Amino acid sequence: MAYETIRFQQADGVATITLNRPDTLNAFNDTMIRETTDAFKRCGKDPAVRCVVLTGAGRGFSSGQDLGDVQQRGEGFSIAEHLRRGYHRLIRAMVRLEKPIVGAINGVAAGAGFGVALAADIRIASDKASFILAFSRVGLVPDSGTNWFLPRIIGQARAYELAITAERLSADQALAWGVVNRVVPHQELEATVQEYAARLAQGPSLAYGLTKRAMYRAWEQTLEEALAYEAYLQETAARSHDYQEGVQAFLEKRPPRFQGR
């Protein structure tokens, strides 16, 4: 499938979804939004692909949503309906993809951009990258699920401020608080990304999505309910080839050969 807004890249088990408007720091309008949520859907039905990179190309990994696209709406234009149509569904794909999302932060993730960066499961970030919720300095509220990862990730009084203040969080920040797993030297960024995706894609897949969607059922349930759906899930994962594969190859002293199933 050809795409205007995005690059889609597919080799060895690992996707790349590229966000590709580098002239507007990959800011989203309305056609990169549906492509980004297709490429993920995509992903999802598509068992040759076992993990999922996300970035961006140029400087930056997206400033967030295209004002401009915005402003040529008029008068009639809903924001609570363009997230429900737009945001939300690709918030939701990334989150209901029961594989590995790994975010590689090249460079300024701003507003939306930093909420579609939350969302990816694992963020290695270049020391190039920043984070900043510019939504106050418009008069706007954080939206793109922010509301709901960030204060699970860096606590509530941490991200208030960041969204009232609209304060730039430096890549060395971001990795103190936890909003992203490891900071790079940005021209090692790309190389290291791969590595790390080549070796998910090599893994049990199909637990690393159980995992997943157990760990997202968790922040909802309590810890009686949290045990009930562990041990529903394990059920599952232990019949699966790649549980029989791996105890064979503990059994065998050899590396598992899994495939995802």
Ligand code: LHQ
Given for the second form:
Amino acid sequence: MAYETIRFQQADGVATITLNRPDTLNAFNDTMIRETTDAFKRCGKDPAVRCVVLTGAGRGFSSGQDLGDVQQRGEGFSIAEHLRRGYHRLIRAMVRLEKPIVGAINGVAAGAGFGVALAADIRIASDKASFILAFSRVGLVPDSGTNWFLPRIIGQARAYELAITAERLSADQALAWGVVNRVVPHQELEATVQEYAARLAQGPSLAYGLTKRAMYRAWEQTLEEALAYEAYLQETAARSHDYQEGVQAFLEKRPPRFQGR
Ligand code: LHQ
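Could I see the form predicted in complex with the named molecule next, after the form predicted on its own?
Next comes the full complex, and the chain you just saw is listed first.
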């Protein structure tokens, strides 16, 4: 399928989605929100995809909502409706995708762009990356899931301060606070992420997917519920080819050949 605002590439189990409106630092217009959502759903349906990389073209990851675009909307424009029809579907598609999503954060991630970065499962950042909860700069409250993700990762006091000051969080500070998993020199980002994703794509994908589901579910569960749910998911994982193969490979002292099923 041809896309207008993103690039979609697929090779060796890894799908790479590149936000591609570099002139605006990859600001989200309606088409880019829709196409990115579609691309994640497509990854969910394709068993050949076992890991997804999300990155931005040019010097930005994403500057969030295209402000020029919303400015042109008429009287009847509802931001709530825009969020519900757009960003909420995108964030949900990412969280519900039972495959690891690696955010390759190549530059600034601002506003809704920060939210989308947080909906990735793992973030590897360039040393030129930065994060801005830019919403208050334009008199808005954080959206696109940032109120849910960020306090869980860095704590409420830090998240609230970032929201009301809209200060830029550097890649190094993001690493220290656990917003990103790793920071690498800018020129090494693409190769590092592709190698990392290729490794994940060789892994026990069913277990990776169920683990993502278990961890998201656990946020809303009691310990008792989480224990029960783990037992249920483990039953599923233990019926997989990958479990048989993993144990067999261990006993035969060889690397496992996982198939993701
Ligand atoms: C942009 C944008 C942009 C358009 C850079 N739009 N062109 C949800 C629902 C509905 C309504 C509102 O919002 C939301 C959620 C949100 O996401 S709210 C937050 C929206 N985002 C922002 O407020 C961030 C706006 N951008 C910036 O503050 C700066 O561009 C940052 C700090 C991201 C980067 O600064 P610089 O590196 O200095 O780059 P720049 O400002 O020179 O931008 C480069 C170009 O990209 C420039 O265009 P030009 O034609 O002058 O080269 C900007 O106008 C354009 N651009 N962000 N969001």
